[in-house]
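Heads up, the chain below is alone and in the form predicted on its own; it's given as structure tokens.
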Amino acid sequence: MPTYWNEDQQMLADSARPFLADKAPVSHLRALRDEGNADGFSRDLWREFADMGFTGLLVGEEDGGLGLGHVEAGVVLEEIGRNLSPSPFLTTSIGAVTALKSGSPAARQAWLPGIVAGETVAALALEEGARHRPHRVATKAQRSGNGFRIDGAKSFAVQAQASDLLIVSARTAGGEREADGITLFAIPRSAPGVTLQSEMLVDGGHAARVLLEGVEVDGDAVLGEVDRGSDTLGHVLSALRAGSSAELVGLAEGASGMTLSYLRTRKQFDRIIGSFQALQHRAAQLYCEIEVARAATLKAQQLLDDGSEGAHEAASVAKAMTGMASALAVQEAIQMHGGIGMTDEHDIGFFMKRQRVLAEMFGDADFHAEALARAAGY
């Protein structure tokens, strides 16, 4: 597999880069945060995502989308990360679309056209604890009539307060920590029995605790197979991990680029500080770490598009490596900027805040290192 984009993917990058740099730079995020925007993103901008074709990248042509793959989605996510552009692209166009592909024709018809049109926002309600443990599911779904009755609580559902659709994992069989017995459901945010407790995150985004009390859904709400949702959940998580890895690569490049610009202009003792060899070595190491993380991410995306059995492991490798590389990028950025990097007035701090949130989502570097070690028999 090539470790670079093909001509079509490069053309997509050439259209995404100026669009996001113009429409949603860091100043756009700052403005939304300062005004206390309840959604945490611009709905007008989300509709412009649709006009650009971004929202339907992963949606099949039979459902009105472009039928492209995770590599193409990653191209857009890199630019989102580079500009810290607030949007529901990761949760909606990656996570929810991957889950809905396992749904019934009725479920796909109910939700995918709205996603493609930029009218529908989806959130993922998959977590129940303080740490990423997606297979620890206590929320219960019991058969009721032609469907299910769902009761439970989910945590850290990003952008749930602005969503129209919730992708929820619930237990239809087995014990709380068993991988078997999980089923995924597509639940309207407005369904009776759904309530939210939303809070702003450190990066200016929003996440909610989702309470489900006697929520009734019909059989068409099931995504994948009843009791065997761990397979669908695995595909969704791998797509999200590869996608968030691409965003972390873009974020690391954005922070690195801002830092290099500073090194080339900031003077101390009548010398450009970038002329000091110690800083040049640190910048060179950072460049290498980002490029290795980018290669791991592209590998995961390609394996996902090929339907390879190694995609899940590759997604964990990518998430771990991008988590570490992006952490290095923002730490170096703050250190090299010195005191001004600690101020809210300077944009570099936004990169650190977004990195801390994104690195935790769908498993941090330690989570994936442990998962890979266990898979290798350690």
Given for the second form:
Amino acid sequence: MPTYWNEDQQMLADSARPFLADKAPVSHLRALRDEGNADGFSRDLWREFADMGFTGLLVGEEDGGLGLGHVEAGVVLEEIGRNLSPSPFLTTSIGAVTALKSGSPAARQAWLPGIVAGETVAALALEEGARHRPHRVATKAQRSGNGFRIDGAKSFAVQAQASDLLIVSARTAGGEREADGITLFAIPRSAPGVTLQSEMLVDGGHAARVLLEGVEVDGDAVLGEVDRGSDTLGHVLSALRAGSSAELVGLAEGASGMTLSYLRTRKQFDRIIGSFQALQHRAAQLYCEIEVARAATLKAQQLLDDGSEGAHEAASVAKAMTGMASALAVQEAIQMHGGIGMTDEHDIGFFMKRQRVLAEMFGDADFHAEALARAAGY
Amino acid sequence: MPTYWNEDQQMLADSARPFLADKAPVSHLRALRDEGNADGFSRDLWREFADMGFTGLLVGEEDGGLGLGHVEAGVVLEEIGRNLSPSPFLTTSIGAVTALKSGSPAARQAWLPGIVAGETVAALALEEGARHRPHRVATKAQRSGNGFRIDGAKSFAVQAQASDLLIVSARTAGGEREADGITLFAIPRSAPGVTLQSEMLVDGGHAARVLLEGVEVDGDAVLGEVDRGSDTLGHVLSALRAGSSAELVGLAEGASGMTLSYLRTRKQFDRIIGSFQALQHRAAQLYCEIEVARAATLKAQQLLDDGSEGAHEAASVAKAMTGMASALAVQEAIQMHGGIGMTDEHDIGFFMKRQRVLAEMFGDADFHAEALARAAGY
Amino acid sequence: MADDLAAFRAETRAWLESNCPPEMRTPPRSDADVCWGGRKFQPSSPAQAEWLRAMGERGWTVPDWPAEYGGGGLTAAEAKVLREEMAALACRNPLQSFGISMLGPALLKYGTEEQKHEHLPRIARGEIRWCQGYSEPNAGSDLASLATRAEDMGDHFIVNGQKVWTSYADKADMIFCLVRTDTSSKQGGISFLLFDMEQEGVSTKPIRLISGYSPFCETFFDDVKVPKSNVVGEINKGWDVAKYLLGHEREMISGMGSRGGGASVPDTALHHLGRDEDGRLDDPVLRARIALFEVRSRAFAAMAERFIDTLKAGKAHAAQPSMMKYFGTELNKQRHELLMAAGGHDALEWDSEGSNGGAAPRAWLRTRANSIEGGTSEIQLNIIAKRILDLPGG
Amino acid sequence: MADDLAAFRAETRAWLESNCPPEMRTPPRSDADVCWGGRKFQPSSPAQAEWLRAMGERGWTVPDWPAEYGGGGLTAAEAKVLREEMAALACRNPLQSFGISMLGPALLKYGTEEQKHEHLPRIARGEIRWCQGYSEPNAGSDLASLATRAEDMGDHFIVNGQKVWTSYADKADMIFCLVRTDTSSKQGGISFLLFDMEQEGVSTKPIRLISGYSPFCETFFDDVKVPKSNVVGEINKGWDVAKYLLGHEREMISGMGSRGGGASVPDTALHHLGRDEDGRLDDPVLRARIALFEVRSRAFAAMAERFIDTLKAGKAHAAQPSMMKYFGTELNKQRHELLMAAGGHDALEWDSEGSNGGAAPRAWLRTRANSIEGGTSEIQLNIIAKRILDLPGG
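Switching from the form predicted on its own: structure of the form predicted in complex with the partner chain?
Shown next: the complete complex, the earlier chain at its head.
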């Protein structure tokens, strides 16, 4: 498969780009933040995502979706990243949909139509500590009746407050740091015993601590196999890592595009500052970083769509590389904008804030470099 | 104590600088290499070091030396670094002399006069693996008569082939990776059972693998206390780390000075290349790195001379920081010189080669960052 | 002389032990807990007020200024002993002040006797809080193109114009300010004025930053009257004063690279991430990045000490503050990038109680300005290249 | 069409399995074990000669060149399949050649039919080894100031002058060379000539590098006679050919960032340093630096694949080779810095048997030239800034 977009994918980009630039530019995020919107995103926009077909992009045609792949999801995510458009797309249409693909017919029937319609929002409750460590699961799920009883606490569940569905990892066997013995569950946000404590994040989004106290679910809530949830979790995380990588590529491009425009017009000491060679070289280095990150991301998406074994590692490479490239992008953007870039009034600061959240989610460069080293046996 | 040279130290620098620039500039190193000199240094120069008082700089006045400290040793080493002057100064006058300070009167009497006179050369046989790990000692010293019998193999003993005296770490107790149970010995190079296998290094110096087979020494050969050699070893290594840091500061300055001269005169595209802003910024960044490395080095020397507890960590900071700063210095030097810098005919390549050896000796930045992290308890 | 110093050290230690309140031997809990003095000063605790009074009375807020101007009159060696002993007892800096770090040195060099006697003692005692009026809209790092005009009315000037990035202008009592008194030359026509912020015609408007804080203001001058006796240095030669002062500003900002009162990066990481089975920080790659950072941080602490020593001894290159400013602020940015990684998800919280009101991300965002304010990193590198390394102009 | 490709893949795999000798399915043991072809070619093994013959006969040394010029005539998709299958079987590149990577593409675009038929098949079969005569003393990266003159003698030129940094000139059969045919304009008066290195008036002198190797020569022309039919493109318009070709050179050098045949950094480190009690590489900070490097290296491998794909599809920006050259060579330098750290003391040995003749330090030193030869990193960054990012000239 050639490692560039085919015509259909290019057409999707051609429709996603004006849609997001028009409906959800940075001013949209700013307005939500300034009005103190408790969801952190617009439900109207989410329904418009549905009208565009984005919500069900990864959902199979048999379940009412478009049946497209991770490359296409990445096309949309890149535009989301470029515009910092807040939406549940990544968590719901990538994360939850990938998880639900391993679910029972009942679970799919229960949740997918609402997601496709832009009515249902899902959140991921997969973390318990201060950094991404998806296999450290202390939350317990014990057999109870013909289902399970779940007790524990999950942290950093982004957009959980606004959600209808929680994808929860819990331990059905094994010790706290073992990959084996994890099971994934689809739990209604409204289930008795679920309580949330939501906090605003640096980027204007919201994340919750999720308390699970005697939450009862039946067997249909299990996604994938009992005790073998780390397989399903692996697929969900690789999809999310490739997806957040695409969003970070778009974000990095958005920040660097804004910076390049500034460099081409701003004058200091009677010269266009973009003509200073030191800035030119840094801008060129940043360009290279972003291009390499983009290539790594597309590779991961293609391998995921192929169902290739190498997809998990490729997703780690992509997430680590985009994390580093986008960090450089926002740092250089702020520095090159000078004082104006430090003001809340200017949009560029939003890029730095969003980058930090996205880079941390699903593992940063430190996490993935370590994971790849372990996988390579050193 | 103010953290700059006092008048006496400045005077020492004023005499060391022309002496080394005159007697042992880079052309001296080149000549030794081209003639295939097996020692890798000039014995005549070593005797001239003695005439200058350098050889016995750290030796107490009661033992015929100048009784000066590590700051003064650093003054000389900086000029050695700037000129890439090959000599046994670091190993003999810093390493061996510091070790012999913990030796018996007999050991001091046996070796110090020759060192002060520039007749005796000492080598350090403290390594066994591919990187600096001074506490991994498998070489065994077993009680035998009123002395010890030593068996084992040491690696990377610089200038051992040309030496009269070997400072050897051996295990008198404990397991292979324990700090306790190490003892240091002063062993004549000519002792029965000592054999060497010497190889040329990238910088034109020589290092040997030292085989010790049933080498018999008496109790006077012990430096410091039996089983407590890691104390003595700690002092020797801190002295060597501060010393090699000073040499690296001089080396970095030598390389960057040569590069700045080139930048100020070389033209390309009809412009002095030193006027290109991208190169100016990189040169300025390098300047900062070297200045910070210099400050860290002086701090370590002063703490060593004070006998302060913090000296060991300060020496680690200095060695790590000078390792990184000098690496940048030689890399930028080669790159900014362009093609001419890649030719053997030009001197700048010698700086890159020597830097690599010095940075590796007594632990590089990786080693010392790790050591400091462990010491800080994380 | 070594004996004298030892005696001075003992006395100093004894005085600090009996005069520094225990509450002032802990790091400030937040920015609001730092003492800036001034007419509007509201002590965060009685101890804070007492500590300022005791130190100010002795002139030890400015230990090396002459005693006749309210300083401590200490030698360089004595001042170093005082710093060391304060560090040993973890005494807080009694007074953070642009008067001390910027205006004071400029007045000592360029001020008239009247100006020195009027302003320096009040700076030393923290009675007047100063702000700096250099930058203007559209001027950025390019100070020479400044446009605020001061019209010569005989015995006074009438000032009109606008400043920007005026640090804490809304909290300051007085301003030292660059104004254009001659439009015929760029750097030659600038004068250095002092005036009161409470008088008519002066207004300020805080600028909200990405951190959510507003340490800077826009400041507007509308027919502000300033007597000519308030010019520091010669009329039209304010640029010399400004440059001298900039060096001292950079010196101050460069101090940010040293850890100051904040939590250490390793401790923060251990707190959030814990240890692995071997007792090491449970994130191996981050741990290595922190370890390499700590090397640089500790080396820079040695540099900061050396810089002060050489400066006080008159041995520092005139452009050395640029080097300190560049390295210190870049290091501080790296420090906060690592603190954010060390804090992980926790450090992303913006407003919550558990996050102390989002202290970590706000401090992180604040540091990004360090390499912009007071002359960008790029300006500092230009200065080093030209003035220290003697590289030719473009 | 997918079916056709699958069939082609199966055939290719089968052919490679029966035609690629087992010895050619291991990485070259050293530089001397790489096949460059040419009149003076001394195969390091019968297998090497056989592999070149088999691939050359099929045109698969240059799979996407037209069959009529000795190429494989494959489509872009087929050529990719061939690359993938060769990688899967670990087949060596049968022929390393400046004729393939540089001159060939230029001849295909600018050559006459006669030139194509004369040179391309012999390049494909490895019969003629080419070298490149671009750089001159005192010209460095500034090719436009070149001084080698070609005097017009009617049906031929007489060439006089000197080249430098001529890669393997002492081993080459022929040279493609830039010469000045008109002194009135800088870039406009340059022509692109082909001629034989064995003829009278051509001499070469290897340049010893810091690695101890001499891959480059000084090359001297003393009244060398070159027929006018050996001009590629138009007379005085050689600059266009040269620029086109430089892009392909950068493409080739950028490939150095990918690992190629060498040992991996983690494996080298494990070999020299071993594992700690937890089975991790026994040097935690180095391990982390390697892990972060491996991310970049693997990401760049994806970039290299994408670059080739977009290039073959005509979708790559004309200045994209500059990006590949810059990133690839910088990455390769980092790789060798890490290999040196991984090798520790062992990697410092220069001439010993155990160190394979100092292979590690020599390779390390050799890589430092990667970011200088073929246009420095600084030149590539200038090109990216101006031609891709559209930033204004100084």
